[in-house]
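Let's start with one chain on its own, the form predicted on its own, as structure tokens.
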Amino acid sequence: MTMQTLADWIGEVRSVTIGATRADGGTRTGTVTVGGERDLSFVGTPPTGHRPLIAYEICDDRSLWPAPVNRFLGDRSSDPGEWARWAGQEYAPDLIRLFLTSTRKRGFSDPASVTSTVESVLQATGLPLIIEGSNDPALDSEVFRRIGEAGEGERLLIGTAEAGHYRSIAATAMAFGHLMIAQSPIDINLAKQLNILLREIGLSYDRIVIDPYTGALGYGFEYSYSVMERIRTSALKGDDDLTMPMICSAADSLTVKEVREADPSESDRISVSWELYAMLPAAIAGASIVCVRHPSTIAQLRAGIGALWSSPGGGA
């Protein structure tokens, strides 16, 4: 079979910019742009598009966070704003991804806390933000409205929309000028269908990032990798409904038995390994943003991406 080259592709992954500086009406110290590829990942000298970026994930209620990460963090993350500030200064991720885990606990009844949490993180770090709200349709409208209002002008990437609930998130994105994540369960056709639904209600394609859903190694990642490759090649072949950049998270990697039951003395090393060896292949498969929860994973993942970007098959 003949391998396709850049000249054979007719499509291009859309470029999406996250964050807004003061000149753009926001308060971020810088913005990041993902996408723009006209070839497969890390191909060409230099590769096309933008280098994959790393997002560090934090939350507002650590009771739902992986135990290995909680042990490593200790009391560093009692406050989401301070957590974001510390992680940004010490580990220098490209973005911060805030999960409002408090909204996902049974009996949540404090929507005002969403506003204060988002505002505190915005004040604590100048990095562009990804913010994950409720996954309960009964709460979505109020939670996402508060996220949108608190971050108005900041060009947040908010999520996560799924086929069963996307209207409240899309309404927030359109009303307050944000971007949104569209997640489908490891299926290229469902990913395309959701994007079409979002377009039909008025959300433009340059404001969507695809989350194809990523399992852990040995727990579904191999299938995720295949679907991501198919999404990328479909975009390059000209399928406009799949031309959005992709985002992937290693969250499931820290819930597998091998990590949960690791000897405490080996917990950090094993956690980092499981995240690294899921997210580096995800970048190779086409992810523009890869997300991790153990801060020690960031440096190793950055080194791996950098090596691939500057390799003979990539560029300087």
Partner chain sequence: MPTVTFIPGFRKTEVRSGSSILQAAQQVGIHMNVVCGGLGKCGKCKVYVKSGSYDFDRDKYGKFFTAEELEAGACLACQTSVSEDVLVLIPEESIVQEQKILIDVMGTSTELNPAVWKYALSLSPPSLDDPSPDLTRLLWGIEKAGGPKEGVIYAPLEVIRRIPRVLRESGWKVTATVVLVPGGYRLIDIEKGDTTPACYGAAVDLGTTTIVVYIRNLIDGSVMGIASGYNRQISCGEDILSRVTYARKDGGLKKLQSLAAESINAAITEAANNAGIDRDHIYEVVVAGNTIMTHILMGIDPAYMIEEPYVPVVRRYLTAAAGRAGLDVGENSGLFIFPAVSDFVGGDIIADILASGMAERDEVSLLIDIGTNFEVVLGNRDWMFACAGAAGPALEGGEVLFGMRANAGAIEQISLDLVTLTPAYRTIRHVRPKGLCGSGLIDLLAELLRACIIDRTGRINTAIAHERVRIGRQVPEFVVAWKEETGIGKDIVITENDIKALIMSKASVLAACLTLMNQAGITRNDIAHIHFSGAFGNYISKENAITIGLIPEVPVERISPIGNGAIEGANLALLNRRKKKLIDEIARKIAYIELNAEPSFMDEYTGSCFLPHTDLSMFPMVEEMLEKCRLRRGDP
The other form holds:
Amino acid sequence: MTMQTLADWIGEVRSVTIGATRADGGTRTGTVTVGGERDLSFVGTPPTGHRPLIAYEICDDRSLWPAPVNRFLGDRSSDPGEWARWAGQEYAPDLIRLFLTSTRKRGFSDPASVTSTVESVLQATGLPLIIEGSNDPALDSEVFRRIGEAGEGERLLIGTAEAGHYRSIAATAMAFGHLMIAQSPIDINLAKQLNILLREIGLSYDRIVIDPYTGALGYGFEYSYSVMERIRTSALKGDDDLTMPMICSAADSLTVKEVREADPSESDRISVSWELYAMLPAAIAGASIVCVRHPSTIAQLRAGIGALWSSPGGGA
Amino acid sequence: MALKALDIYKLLPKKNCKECGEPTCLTFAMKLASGKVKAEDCPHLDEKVRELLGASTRPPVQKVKIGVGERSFTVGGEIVLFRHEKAFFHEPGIMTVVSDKMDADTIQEIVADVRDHLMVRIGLDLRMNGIAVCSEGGSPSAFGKAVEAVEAVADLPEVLMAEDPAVQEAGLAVCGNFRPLIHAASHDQYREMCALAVKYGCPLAIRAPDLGSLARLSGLCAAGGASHLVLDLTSASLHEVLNSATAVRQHAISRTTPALGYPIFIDTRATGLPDAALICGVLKYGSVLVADAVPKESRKAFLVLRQNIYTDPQKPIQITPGIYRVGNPGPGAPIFLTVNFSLTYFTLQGYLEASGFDSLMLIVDTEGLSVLTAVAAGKLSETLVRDSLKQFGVPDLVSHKTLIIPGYAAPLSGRIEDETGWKVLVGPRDAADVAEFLEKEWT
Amino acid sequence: MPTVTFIPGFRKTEVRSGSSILQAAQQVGIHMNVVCGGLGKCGKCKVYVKSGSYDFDRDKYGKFFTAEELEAGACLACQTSVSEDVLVLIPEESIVQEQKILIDVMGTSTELNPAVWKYALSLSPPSLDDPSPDLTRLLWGIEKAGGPKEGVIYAPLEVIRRIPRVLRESGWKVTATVVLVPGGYRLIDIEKGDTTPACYGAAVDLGTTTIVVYIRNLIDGSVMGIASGYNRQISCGEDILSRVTYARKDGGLKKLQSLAAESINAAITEAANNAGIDRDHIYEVVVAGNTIMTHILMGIDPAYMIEEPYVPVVRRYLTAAAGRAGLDVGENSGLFIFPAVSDFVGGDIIADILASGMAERDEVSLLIDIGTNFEVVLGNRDWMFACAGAAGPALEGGEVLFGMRANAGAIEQISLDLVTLTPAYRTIRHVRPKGLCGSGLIDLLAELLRACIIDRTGRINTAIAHERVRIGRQVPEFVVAWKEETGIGKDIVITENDIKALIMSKASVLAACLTLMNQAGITRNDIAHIHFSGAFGNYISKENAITIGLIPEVPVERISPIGNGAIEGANLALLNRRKKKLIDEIARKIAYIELNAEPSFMDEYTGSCFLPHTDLSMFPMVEEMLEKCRLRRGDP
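With the form predicted on its own in hand, show me what the form predicted together with its partner chain looks like.
Up next: the whole complex, starting with the chain shown before.
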């Protein structure tokens, strides 16, 4: 009975499928697809495209992880494989996003560990994976090659390429059939530019997921929010260079003063609130994958996304 | 649709008579296009043109004021669908529910909490806005008592939620002079509710089963003399709330359905997901949000999100210029100069904290411009640095005369040294490198 | 007092003990490179002290030199003080070089309508029957000779004082000169005999760096002489901001004012000498210059102009007696200064607009003047938008490792073989290359893009296995010329940082154009003409300017350089006084857009920091061409 919305969009966000089952040459128990929207997020009954997904973030070196999350997890986070298995079972995120934080520490010198970590997580969970590699030109080609190899056939989403640093990740994505994240610092022009650069070295637009960079809630989040809205509306207006789905992470929102300095008794509830208040808006602004670190956020986020996606009982 | 300066210019008399206060018709056209002047300021426009220009520059969503006094707030007046197109101007008010079934003490506890809760961020006071008094028993006297209990504690803006005109009037009898929002008129009783709105001079919320009949109802109420309306889009389905709100705003902004050109009311309790409903309301066009008492941790996140979204994207949030301390800086601590763009400040502050060095930050007034823009625009200059050093008494705070400036301000280093007599160290361009910089240059 | 001797040339000067070598150089008229204004920041004023003792802090400034140079006595002229006699060698690169100064104009023809008239008069001497006073007699004579009525001519005291003697000594046969100024007619000279053929005017382009003077015959309009030279204020700082800083110093403004007048006088003298005419017969001087330069010439403090809200002191045209500004022409000759619109849109831009003819056409033109600062004007007969901004010095060769001004040895044109990547270039004066000037840099950027050596953000693809593509000092670079072929004994390279600086410069210009177009609501297809003013626009390749996205894509035939628009505009105003009215109209018509206050500008800027632009659909022809190049080049 509602009056129709008026926008007359002509574009469509590309659909991207992450993960591969045995039938496709991988080992995932299922695959996920995002994108396909032909209108703003959650608009239309039913909404267009695919429902936004939730990725749970883990890492292989917890010393670079937010303290409130480490406190909550206890020893669970010392083994990435076990961590992934547990989180997948207990909290049922749609994807697992593994950060190889060990490669970002000074003096990293164990590239072989990249292969074993990726393999152990692949074995521990059947969920589609996002893998974040190094951030150092000296390490990139080795680290990304190992990620690519270890996950060959799994249709991983790997990250993160930036304008100054995209060739080795793109090469891995092309060589081993993976997808990649292209990140730009909260600017629609820079997001578009990076996509063009990637296309010009031969990467197909179907393999790119945009990370517009998500500022912390209260500390620049609004810039990210508007850039996401601009990217989405540009795609809907038919700008082919911006038609990729977007991924956002609440990582920065866990580092803000309000969370960091929270009383330990409230730390979990505050962490969940700040992640929820950053990631649900991100989904509304157009993100197709939203990522959180506190496992308790997942259920609330899923409920919110579910309620925005369809009316109770699944009816219109 | 917004007219470009040149389109407007073509409609102007092009006499450059300066009677509007602008030097030329073209500058007038530019200011009119950006909403800085009104079409009426030009004395030489014929009626038709004035109307045309006036219509295209008047906000398509009506402004509505709720409450009186210090805590009153105004909603509406919005002109865009997306904040990046210009800005969202009037942030939604959040109204905490009290019920006429609660005892007076409970009510007063809730009201006092709303009255007193204060969060200060970036120099701004973030507050909960008001109270929604809910009639649950249908008794006029109970409702009146509940309103009295609210009034006894604070003069906060109120929503009187009673559909029965008799109950509603019992509330208005107590606080009708303080511009509460009357909730809500429907097709069944709009005549009585309009009469109340007119009698007490209050804004009126209206509701109807679908947007078409809501638009008709708004026309009927306006004709009945109640012109300060708020559209209630409450639904148990968050999906429907977001879709209706989006449709209403699109119809209003495009002026397709002027009868929907009013602020939006959402009762978040209906959805069973208070946080998600508050988020949806803040982002997607809610103006009056009714909610049960919001838990402390959500409350902060909500206030911060609302502040973020309603920040003018074209006018960065500024930090008050001055000296800021990281850790416990002594007289030998390094002192970092930077601009008063909030994001720059917070980024640098974050990395300085992480670096473990006790240090001072000297924030100078570049009107919220980032370092790069401030240097390019000449807003960050050696004279500004000299004056700021003096104004904030920096020489008394430290025992050295070395100033660390942002990497992007390197071209100014010589001039700053000359103007201030301080030694200038050019810091990194990226705040993330500040720890490494300090290790190398400061120890 | 110590004596400082400069070689080559053995110019000597005495200075006070403790003076800097730079001050000594200024005393003898050697114009040294002082990009930073003599603060020891730029390292450009390198000299070698060959003998004698001096005071120079090598620890502090040694970073500017190689060990060999230090060994040879290198120091910075601005930071070296002398207390006894010294012999100083100034290397060529430290002297402001003779540069291509653009003196060409399009020579737009205009109706000859000067504001100066000379009347040869034969007056009857006074008698008891005819006792009217000398002045009245003279003015009547002018009226009778077809000049303005006696009552409307104003005669200044200086002229009146000379009248009785000149009349009598000449036997009542004199020539009177009348000019029309805003206040009305003015008697500015009286000479013996008939000097009517000697009636001249001077048009002046007062630039921050250079000065150009045209002397015109105001009877037939012919060009009598042309001269150009450096603005002598360069010794007080190279860019406009350092001049303003200098003006703030004690006595600084006065010094700058007299240097400006001196510079103009020198050029006028040279032109007058070449033409064989007397400077006193120059009756009107028309000056077009940027806002700061004209303010300084008039002795008006420019300091407040560079601070918010950037208000110039005067925004209409200015007139005065030329002598009051220290100009060495006829004492009462008129001085006309082009009006300024804002701090950065000055009289030079109004002169550009006048010269381009855009203010007299219906179709829309875009006028671009690029230097360290740039100005852009968009408009037509009815309306005009203007803006200005800082492009940075990269497009003029500054802040680029091997960038240089358009001096001898500068590579001004270059192309790359798409297969072998071998450059083919042309240098100014056809000598061995020493560096790249603006037009060469634009060519190079376009060619690197075509050859896929750089991506669209300007990053060099180091994966290309080619001897010219290499990692220099931590930064990737491309070798333009091997040291064996250069005139400096070093490889000439362009680094990734150079390329970034160039892209940022070009992005400011394009973003300014797009901001104005957006403000006016027009697209690139609506632009009928793009006019480039100034030296930069005269020499650059139009195709390559579009390829890199310095300007919006339009068919190249719509692009035309107007040469030195400032001097052309000044000439037009000198020859045709009716243009002065148009000048004021233009100045009033322009709506100035402050880019920093325009929220969309930063967005346009980041969009423009890409080759040619993030929105490739705005450059369809460039895209087609680049596509072809990529195919020819093969997948890199």
